[in-house]
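So this first bit is one chain, no partners, the form predicted on its own, shown in structure tokens.
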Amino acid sequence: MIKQDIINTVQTYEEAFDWGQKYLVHYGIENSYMEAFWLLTAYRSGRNDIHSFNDLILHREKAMTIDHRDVYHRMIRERARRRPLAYILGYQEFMGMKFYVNRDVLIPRQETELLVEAATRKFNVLDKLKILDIGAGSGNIGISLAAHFPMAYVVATDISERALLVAQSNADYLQKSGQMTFWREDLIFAMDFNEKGAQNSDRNRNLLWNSFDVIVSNPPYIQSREIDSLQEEVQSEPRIALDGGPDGLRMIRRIVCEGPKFLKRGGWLFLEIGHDQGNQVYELMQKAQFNSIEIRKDYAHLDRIAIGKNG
């Protein structure tokens, strides 16, 4: 058994790492030596000489500050309960690049790199695209995209107004705010426009009709049965950000469907899916008119990303 008040005894870097590692094995967290090691080096409320493993060599016998150790010791037992890594170090890295989380926003993950990649390969680095991001969360999408196409301008939206705040923070930490435009609104249709207290009228939406180059989105796709069967640290995530209705295709088909409307002649529709609804979105995409259409797997093989080319 490892006993929490262990940690009272704990002096050096090492004793410190060597029994967060074992605390997170007993408490069956899978990847304990890596995600111990980057707890220790979460610290930042004052002095912690461990930013790396040669560090931790380098210091190993060194002894940590009270504070240091009560903070680590906190953090590993947050880990041990299944909340997820992302949310206690308060970031993270999606495309090169780190993005704060918190609770309000579905975590950045690797398979979501396939979208932001399928969009760049279809553009020259200088065009000058108008971007539209459904469901930012943390922005991590629509920033991605800002940074890879400089011209481009970006809208991104969330029905969320604290996901907003998370996105706009990113945006102002990573310097693509001057590229971007945040909308607190439904999806594409009950526009809310909220961006120095003006309200967005009908007027305002239909200008928006057939002006963007490119829709981009990571909706809800999983089915409303499986969210309660999901691993304890997703389902610490925003549950609106995941689920997707009774067949997981709630928020899917009304882009699909819609989204047209906002592309151009010859605009790009992007899709994050879930690993099961490549034909039944292939056939959405039909429906809608969209053309070019292709279904991609992710790294392990499964329907992930879903494009289509407006007329």
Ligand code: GLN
Second form
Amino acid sequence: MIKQDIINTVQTYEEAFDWGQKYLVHYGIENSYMEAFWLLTAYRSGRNDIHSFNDLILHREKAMTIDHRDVYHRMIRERARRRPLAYILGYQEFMGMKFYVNRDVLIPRQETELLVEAATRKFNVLDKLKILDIGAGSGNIGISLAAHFPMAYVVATDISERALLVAQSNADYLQKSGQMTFWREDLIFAMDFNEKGAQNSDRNRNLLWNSFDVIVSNPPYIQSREIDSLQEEVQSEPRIALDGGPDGLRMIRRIVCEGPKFLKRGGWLFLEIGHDQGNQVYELMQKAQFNSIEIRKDYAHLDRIAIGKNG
Ligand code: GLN
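Show the other one: the form predicted in complex with the ligand, since we just had the form predicted on its own.
Everything in the complex follows now, all chains and molecules, and the chain you saw is the first one.
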């Protein structure tokens, strides 16, 4: 049995690491060794000596400061309560960059790198692309594309104001703001433009018709009834970023149907999809007159990416 107050007897980095790891194992955290290490490095202070495994070996017998010990203790306990590691650390790596994350955004996933890579392979690095990232969340997709294509311009939308704040601060931090605009929109803005008319004319949205070379999105695609049975960690992510309605396809359907209006002729749609949605999305894209449609698989050989060319 792990006593919660055992940390009070911990003095050195090595003892802390050992305690943290055992604590996480006790609470069933799978990757306890690495996670305890990351959490040990996470204390942002000049008085934290541990930034790498080498540091841990070098300083293993050194005493930690009380402050560091307290912060580490708190983080380990949060993790044992299944708070996602990325929310505790405050960042997630994606395409080799660090993205700040909090509870307002989905934590970027490794599979989504396949979506970004699919888009980067279709064009030349210096192409002046106009890219629309729908449901930007932390901004990981749009910012990665802005980084890959220095001449590209990215419009990133999200329905959540708070998510957009995160995306914007990531764009600032990663110095991509100059290539990007952030709009608070319900999926695809000009659909609303059409209905509401001049209301949104300040942004000249009518100029957006048929103007994008690329639409990219990792929309919510999980069936509503499945969400409650997902891992506890996933449940602390924003539901709105996960819930794709009764059949999981609500947002995908809208993007596929409305997307062609915003794409240039010959423009491309890149979508992340659920592991069992390949056939349905293929059909939806066919109906919407996409060409060169492809469904690609992820590392686990499950359907994950849908690609199609407009017209
Ligand atoms: N674009 C973000 C990501 O891929 C957020 C997606 C979402 O909120 N569904 O992680």
